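The chain that follows stands alone, in the form predicted alone, written as structure tokens.
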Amino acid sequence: MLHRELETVSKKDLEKLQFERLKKSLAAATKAPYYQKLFKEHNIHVDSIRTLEHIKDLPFVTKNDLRLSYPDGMVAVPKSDIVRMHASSGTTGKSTVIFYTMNDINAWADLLARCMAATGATREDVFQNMMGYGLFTGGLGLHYGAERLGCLVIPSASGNTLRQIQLMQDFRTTIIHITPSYALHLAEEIAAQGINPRDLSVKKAYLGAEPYSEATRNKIEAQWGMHAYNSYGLSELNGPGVAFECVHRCGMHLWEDYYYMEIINPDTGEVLPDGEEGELVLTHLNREAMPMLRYRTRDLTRIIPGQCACGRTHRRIDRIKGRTDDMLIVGGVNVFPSQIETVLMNIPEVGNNYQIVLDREGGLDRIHVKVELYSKMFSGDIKNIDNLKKMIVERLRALIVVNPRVELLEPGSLPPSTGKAVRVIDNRKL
């Protein structure tokens, strides 16, 4: 059941539900070895959490805590009650492993069906899922949500571009779930087949799994002639479905009957008021197998003040600006890759692919931005390319306050992406 009445619940009733679920989550946490140790170290008694405000008395949990509790130190139910596990890619150390009971799986499917319905999706839609399946949460999460909503689901997974195109044509796909970088690449491949992407039946795209700018979304929409929806999720909090845009696309509704959210100053841990930008902290209120209390996501955003025109009362978060741990420090200056992407994607001559390379020369940090241009740019006056390069350098320098080296490349010079794009290569760590 989708429990649609919960989407417009009053603030008072929502807070009452949140506290009831928080008490259950705290009781479950006391059964997990990790939380038993954590509560003892911090002298935490769950009975002392008597209001939602008291959640601030709990310590934060980080990704490193999940690694330290690997493989099952945060599990709060008997092993016989667990029906599934997912895991992160583990690119920066041990994988972070997440466990689910059957109730957890069903609740997750309900939540993702709610997300899709908020965009106007119905059981009449054909949903082509181009995300990876397996330990990654993205593929199976939306798969179950689309089935719960009643859509025809095509589990095409990532890659095999020619097959993706054929499936879209043969089954008249109306919704795709895709990474932004692959959406750009796929549009190019469709055009190379002599097909205008706008002539396909695709009306909606759910974008996720990697950071991207509003300019990138605009570019995808222009190429495909469809609406692209921002979504937010992370494996530690189930996966996709934590927050999603509705048809008005003015921020992502974070589903507060499932998650209690805080925005904190990432340096001090102080909770910030609505409207101020900081790090998103989430407490899962409706998970049995593996409670997650005050998890520091490292994602930077803000709560958008006011209510959405759709009538949903769950507050909205702004698009993710970046991550506190993905921030690049170049010559002492803080730079987010999303800032560079915004500049590039707003320049019409720039193609769909780019890469940021960081090096150290003579003890100084250097930033090298490789940019693919559309092929037509290489058939005209070389002065045009020189002028374009100068313009890109000037726009980047004005925004990031760092003097970049810019290299303009022909289409196909950089590796295409069929999954998560590798946008940043930091050679300073080698």
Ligand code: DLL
Second form
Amino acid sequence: MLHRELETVSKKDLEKLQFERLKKSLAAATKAPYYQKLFKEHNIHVDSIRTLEHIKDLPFVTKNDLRLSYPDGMVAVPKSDIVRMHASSGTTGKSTVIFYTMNDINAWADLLARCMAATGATREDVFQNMMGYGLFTGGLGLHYGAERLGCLVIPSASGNTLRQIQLMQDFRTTIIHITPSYALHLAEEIAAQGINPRDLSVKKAYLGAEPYSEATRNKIEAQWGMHAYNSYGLSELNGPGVAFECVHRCGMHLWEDYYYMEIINPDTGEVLPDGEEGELVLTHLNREAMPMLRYRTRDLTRIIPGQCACGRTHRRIDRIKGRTDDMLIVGGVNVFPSQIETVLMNIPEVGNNYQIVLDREGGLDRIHVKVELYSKMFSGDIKNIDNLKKMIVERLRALIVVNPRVELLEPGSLPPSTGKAVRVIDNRKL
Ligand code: DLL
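With the form predicted alone in hand, show me what the form predicted together with the ligand looks like.
Full assembly next; the chain just shown is listed first.
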């Protein structure tokens, strides 16, 4: 089926296609050691999944399962069929690693070309990709999609602000792919160069990889004089391209021929009806190397009832409202407070209390870690404190990638916990 037919497929035909593809995903999963063990433990026979509804009989998969099956416990194809890997942002070492066959890469590129076309992008567009290239899925994911659509792709990656501006001016960029926080920062930098971002040729921005509000979208659109489209995805489910806004920009079409979606009550696991807010759970319907079955995204959203004016039948999800775990996204990088805690608590000089403060300065996210030390540390040499600070910064940076500001404090400086400790103070106005 062509994309247009697939995008406007009837509910009945979609469900038929989903079920055919689900059976393939299940058959593929039985080749992966992780699922073999899981199915055995839960006494699941994939043949007993005889309708889409039966998907509820499968247990959920979590990020922790991926970590435990590191590096390749979820791989369902011979190693020689794998052509690429990516990894979830933020963590180093044993993070969540994702593998792709050539068919997976091609299907993903097709999907991203579909997303871009839904926003009105064409082969006439100049696409400047300001997302990180490398293990992060944001850069290469859209890169291949934009090429497939026939755009001129500028793989400028993130950072190097002055060069970004130069490229936008010299090659008359029409679409940018960027995190919302970098879009805010870049607009300020452009203005600082005496240029009005509205005078550039940028007409569209694809914003994603981190949470942001409708107010932030409005601000970015006003600063740049363009339309901004919300883009959602996660590494475990390929990366970007899971859900994308069309020209109507009223919720993101979740591509239901690629992903089977459920919204669950995060506490009970019960599947909720359209319209109710809960946690998004996704199942791959056409993945060879590493099919995810009922993956708990931890992202909170709802299915927007009703059909979109564009005529696409794939249901839309609302802007992500938050997460059911404590993962923070700092400048597009995923950070778990528990990782910071582990680093701190492995340092003997560190006392009992610490606090993580997040701020947004000039559009950029800053992470500030306040750490109480044991009192004996303050009676000694100031040089020791400096060295300790350097060591904490280095250890944190090695783990969470982003550059933290570390402040060492005397015991009792931070408000003592009177119940559930408030470890994270997020001052960013997302
Ligand atoms: O952020 C993939 C991506 C790249 C999406 C580029 C869009 C654009 P991860 O690093 O695995 O993958 O982080 C995934 O980021 O579970 C959400 O919590 C959050 N997230 C992604 N897009 C949005 C969005 C990429 N549009 C995690 N709104 C997800 C809110 C988002 N949160």
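For clarity, a rigid core is taken as the largest C-alpha set superposing within 1.5 Å between two forms. Numbering follows the first chain given and starts at 1. These numbers come from a predicted model, not from an experiment.
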State, for the two-rigid-part motion between these two forms, whether Leu162 travels in the same part as Ser338.
no
